[in-house]
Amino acid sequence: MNIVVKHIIRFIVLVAAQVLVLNQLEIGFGIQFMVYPLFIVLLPFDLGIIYMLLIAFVMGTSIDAISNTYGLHTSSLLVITYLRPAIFKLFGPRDGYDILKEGNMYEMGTRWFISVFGLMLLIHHLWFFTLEIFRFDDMLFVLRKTLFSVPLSFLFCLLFQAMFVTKPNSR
């Protein structure tokens, strides 16, 4: 399958899952499941920052328009997209990234994925909830929402990868 078609399908599936299913779930304690940041990690390593920011803007705006959240998802997605090269460089392999690979847990390894995606998801959620609350006197509430939402969102992203991302040896 063409790599562009594969990413377009991922884009549509993640936006639909977020908007139609995950935004409708209410568990309590301010927990929100967000799987769409996974799309940014799964983009090719050699994609330029301008293209990634444009893709993140379109994805975030799509989710915001349907969810009526006034730019929260767009802003959060743009922040992690902008920080993606620095985070990838921080956790990069000694020999650099193979441009033919993508940042999934099968090709890059579990330790790399937990470190990189965990940090990106933490930044995303912290930014999202800080903008959502927008009061510094409620920072403990923001931290609580973040610390409860990040592990569960991470598990949903692992489940998504297990279901929809192909393992390298099965190609």
Second form
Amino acid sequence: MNIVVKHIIRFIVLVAAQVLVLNQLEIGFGIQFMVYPLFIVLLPFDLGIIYMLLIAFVMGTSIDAISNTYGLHTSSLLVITYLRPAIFKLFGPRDGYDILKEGNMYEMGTRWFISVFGLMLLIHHLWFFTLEIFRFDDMLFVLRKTLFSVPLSFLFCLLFQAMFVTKPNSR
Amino acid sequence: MRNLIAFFRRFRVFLIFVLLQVVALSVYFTFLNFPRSQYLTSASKVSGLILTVQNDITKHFNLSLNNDKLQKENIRLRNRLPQSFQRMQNGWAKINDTLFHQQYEYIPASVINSTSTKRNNYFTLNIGSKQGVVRGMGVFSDKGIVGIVHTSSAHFAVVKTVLTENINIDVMIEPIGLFGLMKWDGRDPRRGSITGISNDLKIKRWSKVVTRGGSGIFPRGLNVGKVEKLNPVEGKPLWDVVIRFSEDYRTIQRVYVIKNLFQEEQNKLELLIPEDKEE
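Given the form predicted on its own, corresponding form predicted together with its partner chain:
In what comes next, the whole complex appears, and the chain from above leads the way.
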């Protein structure tokens, strides 16, 4: 499949899953599921950062427009997109990334994925909840929300990969 | 000049990041207070359409619960019908009633999108300015108040619910008639609090909290909830009254929008109050 078509389909599926299904799941304790940061990790390794920022802006705005959050998702998605090259460099292999590969769990390994995506998800959720609550005396509440939400969002992302990302050996 | 261009080339990624971030954050922070446009909200045409389709599917999940609610309300209203009363006196002449003018009209609506876990929760309704919904109208359900209309497009409207930061609805505690402002602290969608109530007054637990009707958005006496707990405020002679909402905002579907026919008259009159001069 063409790589552009593949990413467009992924974009639509992730936005739809976020606004139509995950935004409606409210299980209390302030937990929110957010899977769309996965899209940023799965973008090709050799894509320019400026394109990525624009893609992140479009994606965040389309989620915000439907879920009445007015810029919250956009802002947190832009933050992790901007930090993506630095995080990738931090955990990257010694001789650089193979640009034919993709940043998913099957091609890059579980350990790489957990550390890179876990860090990105943590930054994303922390930024999101801090902006949403925006009070210093509620910092503990922000941390509690973040710590409860990150593992659950991570699980949903694993589920999404199992469903929509092809494993290399099954090609 | 060459240095400037070199500067922009060097930091272009960061500058674009900052630019996009500023756009996103300015939309976020201005929207909390005043909506500039409807394009980035669920009141816009495309998002409204998507949410309508979604609601057509998911509204059936709570169908039996909502039917029960509507049936209970029907019973309550049916009990007030003339047919359910026995006539005790005959022969009175019927004249056109000039003692009572209708002040409030109600427009039925259904909620097509709602959240309850965020800091500021907004509901989207399936009616808009074509049906007469404008910014500032009150919204309630059969059990209690819901919120105030924040913005409306032709066919959809966004409601700022009780579960937002600066909602400040004026309420009163029923038997004694104490006034206070209701707020929500962002934690529990079942409980809110009332501020500004002096602690020399005794308030019974589970006494009813209703709207005061001062600003003309809600009629007087709409249900809000019940007093659950009284917490002392440190350093001030005030109670922080914790109330339990009578409506469960997590399963809400059918609401009514309130149209106050005298709102303009009240606003015009209140404009005549001279403002306090700062000294």
